[in-house]
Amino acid sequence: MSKVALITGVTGQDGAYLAEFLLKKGYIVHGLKRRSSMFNTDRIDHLYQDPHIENRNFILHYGDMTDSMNLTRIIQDVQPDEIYNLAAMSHVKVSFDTPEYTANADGIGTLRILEAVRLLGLTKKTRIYQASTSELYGLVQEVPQKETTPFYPRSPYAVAKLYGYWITVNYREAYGIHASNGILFNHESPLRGETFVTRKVTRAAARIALGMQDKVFMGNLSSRRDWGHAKDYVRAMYLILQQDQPDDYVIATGITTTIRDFIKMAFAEMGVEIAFSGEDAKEVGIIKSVDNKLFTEKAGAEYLSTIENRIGTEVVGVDERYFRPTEVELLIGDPTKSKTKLGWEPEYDLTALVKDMMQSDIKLMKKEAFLRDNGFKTLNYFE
């Protein structure tokens, strides 16, 4: 029989590739997704079965990380092998805005579905992944960051994450559920939230190249990630709920990059080259050069006037507006647990992963900008 997985967070980044995974690898699928007024399932759409046609292998159903109820009723009816608690307040500097929320939703939601296992007498049954985070690192005390690393959270995000960790490390104790936590450390996509710093960098990078945007206005341009695929990380996810006994895993490259970098490759991948100058918020990034062929393939030949006319202006600007009350500055994790106990090996490296980020929102912008030259209205929320 086919196995059984419900994903929280579905709609989101690491539930979509979740989702697509686990469907090619047989099992049936249910997500929760919140109610909206709004469709908001663009990143599962392709995977959507309509309710009428029998014996589907992938159903959705409307819950919330703040509802014990529901949550409780949702796993009574799925009764599944695995949950990938995917679900949670994400972003980082919203955290700050909405703590109290995100203390509800991240770290009392876990205990939620731990404890509706746990009551529904199926902690020999059911298999929980806990998405857990690098930022649980914080003000870091060991480069790189391992397992055994202490924590240090430096924002209401990573304070409930901290919760949502230890939760289920203490019900895997006590109550012997087959509970691990993943400490994923940045991992990014052409799917990520066009809020979140990469996906903000590409989504600018294409929108300057084409002449849709002026400039683009960042945060701490010195902070330095560990950044890897989605892809591969769905992977490490599958790979740990798979083992005989729970355990907690950091999953990282091992590698960090400077936002800064980051900003220069994006740009770079269709040959516009940013030089960086100043310091602190009067840092500022100006186009120094274009590289005509690469720019014409990557972008087209309908656009190079566009850029080269931007050639020695400014693009990428400083706003302290951005800045976290406390910032995190380095994170770069040690995944020799994971590479070693789960066999995991990342397939994508820092280029190709801006590569794939680039090359989909290229396309994605010149579908708004051909939109907009034949007098579609589009919105752009995030300029």
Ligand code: F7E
Contents of the next structure:
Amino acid sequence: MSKVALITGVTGQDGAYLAEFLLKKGYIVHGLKRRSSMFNTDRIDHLYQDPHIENRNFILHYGDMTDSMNLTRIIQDVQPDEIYNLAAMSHVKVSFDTPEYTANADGIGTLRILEAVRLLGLTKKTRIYQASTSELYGLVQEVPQKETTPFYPRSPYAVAKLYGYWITVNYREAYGIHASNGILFNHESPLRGETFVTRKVTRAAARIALGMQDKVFMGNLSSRRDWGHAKDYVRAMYLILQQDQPDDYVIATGITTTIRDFIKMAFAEMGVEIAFSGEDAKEVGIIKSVDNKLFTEKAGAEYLSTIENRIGTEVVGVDERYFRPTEVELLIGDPTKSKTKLGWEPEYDLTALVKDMMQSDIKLMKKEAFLRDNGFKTLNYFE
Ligand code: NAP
Ligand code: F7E
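Next block, the form predicted in complex with the named molecule, ref. the form predicted alone:
Full complex below, order starting with the chain above.
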């Protein structure tokens, strides 16, 4: 008998990778997707199965984390062995603009899932993974951060996720549900949303290299993040639910890097050297040199003269609109517990992650350039 999984947030970065991973393992995968006025299934289109096919193993349901009855009905219909609760308003900066909605979807939404499992009498059958986050550590109380480090959330997003974390622990202790938190540090990929910092940088670097954009404006260049690859991190989610006992785990690489250095790495992937100067909102990044051979190999000879003409000019600036009212300056995780207990090891380091993202965005932007040059409409929205 195939195991049955329900993934909330299946249309997101992690949902897409996890769905693919579980389908390869022979699961029947159900996904919760929101209704939107346009298709928002880009990341899972390759998995889509027509509803008229018999014995589908990938099935989508309309739903929303703010709708208890809808969630309860879907869980009743699906009778999942495992629920991966990944749905969330996941953008930290946006959570300052939409704090109440974020609390509802990310905080109470988690309660809705747990309570549905309890009310439906599935406490012994259904295991639950809660997508907790390194943002819980916020103003960090210990370096590196591990499972026992006290939380100090610094955004409406993190405060909502704090509720999600503790309500998961509470339902585990009160009702014996196999419910676990994965405290995942930042994880990225070519599927990362375009307004998170890594993807914003890799998209902009590719566009600047191809002469499609002059400059990118960033926020705090000095904050540090522990970045891994989403493909490695969804494997950890699965491992957490395969343990005999539910528990909470930090998933991280143990290496931290500034945004500034991430930008340098992204451009360096194409042989473009960026030098930073100035401070705070006056800081700028300038193209210092270009390795012609590497640039030709990665971006293409036809773009070489464009980038050579940019040597000595500014391609990175700072715009205070991207600063956060309260910032998380430093995150670095200690993954000892997940390595020892889950046997989890990431396959990608930061260099391999940047390479994967740059390769993908150069390809994507070449396609955009082709469409633009042939009179087709292209995406023109860069936050
Ligand atoms: P993501 O790409 O932003 O995906 C979020 C998913 O949640 C999308 O499918 C989104 O649907 C869905 N969603 C949002 N609000 C919803 C609602 N009210 N009802 C139903 N679905 C809703 O996020 P991700 O990077 O894959 O992250 C997955 C989860 O892990 C999130 O809970 C996030 O907070 C958490 N997390 C992420 C990281 C990270 O570094 N990526 C680290 C730690 C924890 P649409 O496609 O319709 O928008
Ligand atoms: O910012 C700084 C920004 O938006 C990272 C979510 O997946 O990971 C993510 O949250 C850092 C911050 O991710 C820009 O100020 C500078 O210090 O990529 P981010 P995040 O806030 O760490 C955690 C683990 C989650 O759980 C969340 O769901 O980069 N930064 N300049 C910028 N950030 C953005 N977005 N845009 C900038 O221009």
